Each structure stands twice: as structure tokens, then as C-alpha cells.
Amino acid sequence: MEGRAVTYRADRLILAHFGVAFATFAVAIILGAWQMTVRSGLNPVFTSPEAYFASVTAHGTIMGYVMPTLFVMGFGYFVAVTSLDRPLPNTRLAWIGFWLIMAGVVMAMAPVLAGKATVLYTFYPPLTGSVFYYLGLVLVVVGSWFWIALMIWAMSDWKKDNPGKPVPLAMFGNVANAFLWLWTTAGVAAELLFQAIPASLGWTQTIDIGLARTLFAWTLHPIVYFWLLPAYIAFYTMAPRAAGGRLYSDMMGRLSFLLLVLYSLPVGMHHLFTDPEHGTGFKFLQMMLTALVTVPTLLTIFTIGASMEIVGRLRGGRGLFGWIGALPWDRPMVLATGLSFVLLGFGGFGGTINMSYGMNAMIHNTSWVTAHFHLIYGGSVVTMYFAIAYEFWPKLVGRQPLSLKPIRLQLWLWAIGIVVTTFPWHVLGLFGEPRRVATFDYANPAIAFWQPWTIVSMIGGYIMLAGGLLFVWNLVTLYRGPEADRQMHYAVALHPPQRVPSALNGFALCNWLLLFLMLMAYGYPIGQFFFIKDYPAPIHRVDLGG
């Protein structure tokens, strides 16, 4: 594919999304390091349970909703403009979505900072905070729906003008993520609109906890794949080219994107294995569906591995693994892809314990769970966000880095930090250390041995903080670099497809299959709350000190 410049007046729109995403990210990693210091027992300044849970809520809200949503939206606009080589269907709508999210972020974070919404980003009913926190998050979600509409609209217009041609792979993955996000947000939107907001307004004095947890479980797992899909798109459409080669199979990429959408949604109940509201049959069903998520991941590892092996052997690599050493690891996208795969492997292993109906009870609600999702999110997802930013930013501002050394240092710092942070958490989880606890009494001989592990983990957190701040510094200093080539080039397949089946060039069949799977997985588990069971609990107002 020929290179495409970021034009069509989209540059400022994309930079606005990335700029706010990374600015809030910088705040969140500072809060994260402080939280780990509190848990280590070293008593940093401002230590109190109230400050700790306000900080955890702010950290989770930024990392769960604000940063990745803005990043994915900016990423989507960039891919739409450069891969389709045409302007967005309506830039004004894109800006409206952005400003709705800005208003939502301010509205949500103000009560958090005031200590009026310490409910964590997972809400935890019957805890109930300020209504402005929930309304702010609704605005964030509604703003992101503008992006969904624009991505689907852009692809539809392109297909009308290019009948029979395969949608560029990067855009196909991008629209797959838009549909995934549309399905994903349905659960949390229902919980906010019909339970959390009425409770926070005082319209009801009780809340059905079982229903709330089930609706959130609908969102809780697929939201991870919404965060992860830009990384997968980069694996397929950027990493092979960055290495100097071609993509082994375009069709495998399309299949993987569709399977990620299908298999990531009807699986959230593996977060509810210990909840009594649901029967063992549905829990077992969703455990089996969760196992299928490994299929597109394994397809991706095979395809990208094959793509890289070809490059490595062309560069002189010999033997069974000699091609790995021959790869150009000095290039940030290649290095980030390798690090992301390794961290995805560690995180995926931890996830197999979480999804196991039998073994989940062993690590339920312990630091093991915290370690797993930080490895997946901080390790495989954010590492690729860094690499994508290093790829896109020079195209957006027309400047290239003065040197690649600080970029490679930053990627290594972050990867080492995430390992040093999360591996002790796995150990502590096996010893039963609970998560979501501000402080521990390490004078108690029964848990005194936990403290050295928490201190090691805290050191990892500060290494991550150094890596995160160096990332921001690298982007800022990039403006001092020489002029850059503003053309965006995506990887070309070894055998570029001329035609592909309609099921791999659109989403009609995928959405029908998804509707069937969601009805099968959630039809009865949600319907029972309206026809059979009811679990009301008195609400607990954290904003009123109740």
C-alpha cells in the first residue's frame, strides 16, 4: 500500500485525543506509585483510608475509562484517514464527541477529588457516590458512541466507492473494535442509567446487587479487548513493516479480529464464580467460552511469529531460533512487539487460573487478580500504546526523534517495572493477600513476611513511573527533532488479497452470531432478576458519609 499523509484536517483532532489521554495517564501513574507506597507500610504523606480510596478511584477511572477510550478514538481516526485515504465523514461530530468526553471527565473527577465518589471504577454497589461521578461517566460513554458511528460510516462509504475490494486490514480491525465497544458499553450503561444514578439521586433506597454485578460483568471482560485491539492491529499492520518484512497472512488478521469480538463478550461471568445468584451451569458455560479467547491470540502469535521469522531468516538468521536474534530489535515497534508478546504470555497464564472454575476460588479477590490485569493492561496494552504513539506522533507533528536510545530505554524501563511490580503480587495472592485494602498491620507475625514483597513491588512501581514519565518527555522533545516523513505506511501481506469472503469484509454475520451468543450466555442470568430472584440491599452513601 502506498503511504498516506495525515491530512483532511484530522491532525489536531487526533492530537487532542492523544494529548489528553497521555496527560491523564501521567497523573494516574503518579497516583499508582503513591498507592503502592501506602500498601508497603512506609507511610508516605497524605496517608489515610479516605485519600487512598479516592486515589484508587481516580487511578482506575482514568486507566479504565478515560485514557484508553481517548487513545482508541484517536487511533481510530488516524487509521480511518490514512488507510482509507479520505477525510472523516463528519469532523464536527468527532469534535462533539471529544468535548462531551472532556465535560464528562471534569464532571466525574471533581467528586472523586472531593472524596464524594470513593466507589472505585467498578462502582461496587451498594456503595453509592455523587450523581455527578456517574453522569460524568455516562458522558464519556456517549461521547465515544460518536466515534463508533463515524468508524462504521467511514467504512460503509469506502465500500460503496470500492465495491468488492477488501477493506484495508487496519480499518477492518478498527471497525471490529467499534462494534466490540458498542456491545461492551451496553452492560455498564444499563447499570448506570437504571441502578446507580437513581440510587445516587435518592429515588430508591435499595439496589439489586446481583443484577448490578451481572451487568457490570457484561462490560468488565470485553472492555479489556477494547483496550487490546489497537495493539493487535499494530501487530498485524505495523510490526512486520517496521521489521522490514511483510505480513504472513491478511486473512488470518481478519479472522482474529472477528474471533476477538465474538469470544470476548459472552464470558464476563467468570468474574462471578463465587457469587451465589447464578447457577453452576451458566458459570461453566462462560468458563468454556472464556477458554476460546485463546484461539485468536494463538492465531496472532503464529501469524506474527511467521512474519518475523521470514524477516529474520532474510537477515541471515539460522537454526531453529537464530532468526529471533537477527531481527532489528533496535526499532521501537519491533522491540515493543516482542516485549508485549512476552508480557501477554505471563498475563495470559495468570488469566487461565482466574477463568478456571476450580482454581479461581484459590486466588479470588487477592493480589493475584491485580497482578493479572496489570500485566495484560500495563504490559501488553500500554507497551503497544507507547509504540503506536512513537509511530504516529512524527506523522502528526512532522518531526522525528533526535535519537532512538531514550525510546528504547523507556520501553525497557516500563517492561522491567511491570515485571518487578506484578510478580510479587502473584506470590502474595497465593498467600491470600487481599486486594482493595489500604494498609496492613505488618507487626502481626502472621502477615509480617508480606511486607518485603510489597516493598519490592513498590520499587517496580517507581520503575514504571520513571518509564511513564520518560515516555511523556520523549514525546515533548520530539518537537525539537528534524522534519519527518508524514506518510503512513502499513504492512503489505505476502499475498495481498484481491477478494475476501463477505463474512471477512463486513460485520453482519458477526453481529448476528454475537446476538445469539449473548442471549445464550446472559438471557437467563439477567432475566431471572426480573422474574424469579430479587436481591435488594440498602444503599450506602459514601458522599453523605452514610
The other form holds:
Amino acid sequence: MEGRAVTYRADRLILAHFGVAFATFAVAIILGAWQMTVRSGLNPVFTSPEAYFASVTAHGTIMGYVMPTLFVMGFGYFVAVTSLDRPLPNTRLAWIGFWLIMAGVVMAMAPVLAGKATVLYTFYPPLTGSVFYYLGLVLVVVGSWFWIALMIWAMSDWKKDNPGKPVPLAMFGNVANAFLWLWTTAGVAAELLFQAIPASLGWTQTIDIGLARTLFAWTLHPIVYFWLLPAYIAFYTMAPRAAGGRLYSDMMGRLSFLLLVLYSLPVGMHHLFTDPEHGTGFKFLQMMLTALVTVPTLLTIFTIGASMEIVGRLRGGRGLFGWIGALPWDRPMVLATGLSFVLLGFGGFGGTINMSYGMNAMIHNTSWVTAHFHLIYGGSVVTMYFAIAYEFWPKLVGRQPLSLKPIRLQLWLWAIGIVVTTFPWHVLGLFGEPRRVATFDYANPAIAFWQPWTIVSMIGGYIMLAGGLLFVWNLVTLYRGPEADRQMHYAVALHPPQRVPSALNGFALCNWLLLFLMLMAYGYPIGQFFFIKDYPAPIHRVDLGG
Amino acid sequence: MNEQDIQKTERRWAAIVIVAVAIMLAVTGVSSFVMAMHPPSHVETTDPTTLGANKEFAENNLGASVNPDGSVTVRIIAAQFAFVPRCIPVPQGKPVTIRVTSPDVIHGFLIAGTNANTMVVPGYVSEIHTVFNEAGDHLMPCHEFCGLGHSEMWSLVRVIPQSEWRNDENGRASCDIPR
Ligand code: HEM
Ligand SMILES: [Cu+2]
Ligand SMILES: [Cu+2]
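Could you present the same protein in the form predicted in complex with ligand HEM, rather than the form predicted alone shown above?
Every chain and every other molecule in the complex is listed next, the one we just looked at coming first.
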């Protein structure tokens, strides 16, 4: 397949999205490392509950909403122009979306810094912060809806001009993510618009907490898959080519993307296993549905493993596992894929414990949970974001890296940092260390033995910080590198499909299935709040000191 | 490698995946039905604004009390930024029911080293059933962010051997039992 240049006036658009994503990311990891220092009992400067929880709110808001949303959008625009080889249907709309998000970020972060919105990124009504925080987040979401529209529009234009042809796999995954995001944001958007914002404007004095928590849980699980999909798209459409081979199977990619969308939405209630406002039956149903999310991941591991095995054997690798050593690990995308799989393995193990609703009670809301999501998200997903940026940035600015060494060092630092940070957190979680606690009284003999573990974890945090800052530095040095060509090549399947069934080439069936699954999973659990006798709780304003 | 080979290996792998997931589902399914491993989930509502006037959660009714059948019920209020009461005695080896609710914001409830773990949501009563098999103290932190004092919100659960257990004529016990 011919490579396609990133032209069509999308370069600056994509760089703007990536640039802000990674600039805010750099700020957030500094806050993360400082949080670790506070928890270790070493008393860095500014240690106070106000500062700690404002910092966690900022760190969570950036890592949860700002950085990934902008990254996924920039990624989507890049994939759209390069894989379809045509301009975006409307660049101006894309810029409008971007500037809405910029306005939203400023609007949301200002009250957080002023200590007027210390509600964490999960909000937790009846805690109620400054209205600007919520309005800012609404703008971020609304800005991202422009992206959704553009992705769907771009794909349907292409299909019209290429009747019967399979949509390029990267774009197919990308549009899957757009639909996923549309469904995902509905929950949190409803909570913000109908509950949090009216309360913080003083229009209502109480909030139905059960409903608010359920709407948030609706978003909280699939949002994770929204962050994850670019990593999966890179596994399928970039890693095999980076290794010098081909993708084992294009169909498996399509199937996995669809299953990720289908299975990630109707399962958010597993975040509410220990909540009192839902009965056992629906929790059980959603637990069972949650287990299915492992299916697309297992399929992916197989397909990517098989793609890589072929390369390894061609390069002379022998025996059952010899091909692994024969892979070109010096290439960033290959190394990142390997590290990402390892971290995904550790994180997935923790995840199956979280998912089993009996065992969940052992670790719910302890440091175990922080460990789990930093491994999966900070570890396996962000590692792929790095690799994707290393792949895309040179095409966007037309320059090659000076050397691959600092890139490899960076990926290793990050992966090691994640492991050193999260392993002690798992242990502490099993001992019952609660999450989101700023200071521990290590003078208490019952918890004194926690401190050494916390300090190890903090050291891991600083290793990650070093890795994260080196990443930013590596991008900066790109601007001094030798000229590079601006063609983007995606991995080609061993047997590129000529035609694919329409269910694997579009999203109509997927959306109908989703409607059905969501009604089944959430129909009663949300409906109940409108007909059982429940009591809304009075709001607690944190911005007015209440 | 031709297309048929690829499809054959893929089908085999898909079958392995389906079997693996089915086993996983069966294990969790069976353990939750047979061993009754359920999360706290009986949807019981209560008005958070009138907890003080609510007989069950009135101040003098909080803490541990022995029921006529010998089992123990513990009633707790989680409020910014303390649990009432701060120390909870429970007898070793007897079934204990914990009922907890909040008058203000969301809190978390965890007895470290056990499976007793629940969210405490204003407007709802969370109920946990458990048995403590070993004597000794357990930490009981608030595990959900509930405001700036969240880090200070800790209590204690004291598991007392049955031979040392004392309660008054109303079945009420406190942590001051001599040990
Ligand atoms: C230098 C790297 C990092 C360090 C040292 C770090 C550390 C921390 C700490 C200490 C907390 C607060 C935990 C608590 O109070 O319970 C936290 C929360 C969080 N972290 Fe990180 N983190 C890092 C990177 C990341 C990355 C890369 C992501 C995701 C992309 C991430 C996502 C989050 C989120 C969403 C929260 C909010 C959790 C909550 O509100 O409980 N972090 N992190
Ligand atoms: Cu609390
Ligand atoms: Cu708390």
C-alpha cells in the first residue's frame, strides 16, 4: 500500500491537540510525584489537605479528561487523513471543537487551583464545587462531540466514494472509538447538566445521589476503553509493520474493535459493587457482562502475538519462544508493544480480582485500585501513546529523531517506574490502606509498617516522572533532527480482505445491539430512582466553605 | 501461510478463549450463589436529613448490641469527619450485622484485613453480614473522599473473645470492656 502524507492542512490541528495533551500531562505527573511524597510522610512543601486534594483533583481531571480526550482526537484526525487519504470533511469545525476544549480546560482548572472545586474528578455529589468547574468539563465534552461528528462524516464520505470496499482497519477502529465515546459521554453529561450544574448554581438544594452515582458509573467504565482504543489500533495497524512484518488477520481487528465497544458499555455497575443503591441481581448481571470484556483482549493478544511470531521466525528465531528474542526490540513501537503487553498482563490480573464481586470487597477503594488503573492506563495505554507520538510526530514536523537511544531509555524508565509504583500499592491495598488519603499517622504502630512500602512506591513515582519528562524532551529534540519523509504506512494484513460483511464495515448493527444491551443493563437500575421512595441529599458546597 | 490455515488457528484460539471465559463465569457464578458471596445490596432508603430523629440511628442506639438470638447488630453513622462510635466492640466467632448510613456526604467503610467493605451513601442504609474469627483490633478507615478532613477519619473494630465479652441488660456493649 502507498504511504500517505499528512497534509490536507491537518498537521497544525493534530500538533495542537497533541501539544496541549502532553503539556498538561507533564504538569499532572509533577503533581502525581508530589502526591506520592505527601503520602510517604516526608512532608514536602505545601503539605496540607487543601493542597493535596486540589492536586488530586487537578491530576485526575487532566489524566482522566483533558490529556486522553485531546490525544484521542489528535490521533483520530491523523488516522482519518492518512488512512483515507483525503482531507477532513471540515477543518473549521475541528478547530472550533479544539478551542471549545481550550476554553473548557481554563474554565475548569482555574477554580481547582483556587481550591473552589475540590470534588475530585469523580465529583461525588452532594459535594458541590464552583459551577465553572462543571461548565468547563461540559465544554470539553461538547468540543469532543465535534470530533465524533467529523470522524463519522469522514468515514461515510469515503464509503460513498469507495462502494463495497472495506474501510481501512485503522479508520474502522477510530470510528468505533467515536461511537463508543458518544455513548460513553451520555452518562456524565446527564449528571452534569441535570444534577451538578443546577445544584452548583443554587437552583436546587438537593441531589439524588443514587442516580448521580449510577450515571457516573455509566461513563466511568467505557471511558477507560475510549482511552485504550488508540493503543489497540496501534497494536493492529502499526506494531506489526514496525517489526517488519504483516498483520496476521484484519478480520480479528475489526471484530475486536466492535466487541470492545459492545462489551465496555453495559458494565459500569461493577464500580458500584459495594454501593447500597442497587440490588444484587443487576450487579451480578453486569459482573457477568464485565467478564466478556476479556474476550477482545485475548483475541488481540493472539493476533498480535501471531503477527510478531512470523516476523521473529523470519529473523531466525527458533523454538517455542526463540522468536521473541529475535524481534527488533530496538524499534520504539516494538519495544512499547512488548512493555505494554507485560503491564497489561499485571493490570489484567488485578482487574479480574476487582471484577469478581465477592473478592472486590477485599480491595474496593484501597490503594489496590489506584495500582490497578495506573498499571493499565498509566502503564499499558500511555506507553502506547508515547510510541504513537514517536511515530506520528516526525511525520507531522518532517523530521527524524536524532537517535533512538533516549527513546528506548524513556520507555524503559516509564515501565519500570510504573511497576515500582504499583506493586507496593497492591500490597498496601491488601493491608487495607485506603485510597485518596493524604497523610497517614505512621506513628500509629498498626500502620507503621506501611511507610517503607509507601516510600518504595514514591521512588517509583519519581522514576515515572523522569520517564515522562524525558518523553517531552525527546519530542522537543525532534525539531533539530534530520529531515524525514511525511508518509504514514499502516500494517497490511497477510491476506488483505477484498470484501467484508457490512456488520464488520459499519456500525449500524453495533449501535442497535448497544441500545438493547444498555436497556437491559441500566433500564431498571436507572428507572428505579424514579419510582422507589428515595431521599435526595442536601448539597454540600465546597466553594463556599460549606 | 494461506488464508484457511489462519482461519483455522483463529477458530481454535476463539474456542479456547470462550472456554476460559466460561470457566471464569462459572467460578464466580457458583461462588456467589453457593457460598452466598454477595456484595451489600439490599436497597434500603432512609431520610438523611432526619437521622437524629430516626430511632434506629439515634445517638444512644449506635454501636454494638446483642440481639435476643445472640447475634450482634452494629449501627454506625459516618459523618464528616468521624464515625460514631469511634470504637466498635464485636464478639469473636458470632454473626455480626453492620448497618451504616450517613447524614451528610458519601463516605467509605472498610474493616482492614476483612471483607467488610461498603460505600456509605446518604439516603441509604448499607448492611454487611460477617463473622470475625480472630481476636484483636482492626483499623476502620473512611475509604472514600468526603471532604478536606477525609484523611483523619479512622475508627477501630475490637474483636473480643466470647469469654471476655460483657454487655449491659439492654444488650449494649462498648470498647471499654477490660481485656
Ligand atoms: C509520575 C507519574 C504518576 C504518579 C507519581 C501518580 C501518582 C498518583 C497519586 C499519588 C494519586 C492519588 C491517589 C490517591 O490520593 O488515592 C494519583 C491519582 C490518579 N492518577 Fe496518577 N500518577 C502518575 C501518573 C498517572 C498517569 C500517567 C495517569 C493516567 C494517564 C494517572 C491517572 C490518575 C488518576 C485518574 C488519578 C485519580 C485517582 C483518584 O481520584 O482517586 N496518573 N496518581
Ligand atoms: Cu468519610
Ligand atoms: Cu472519607
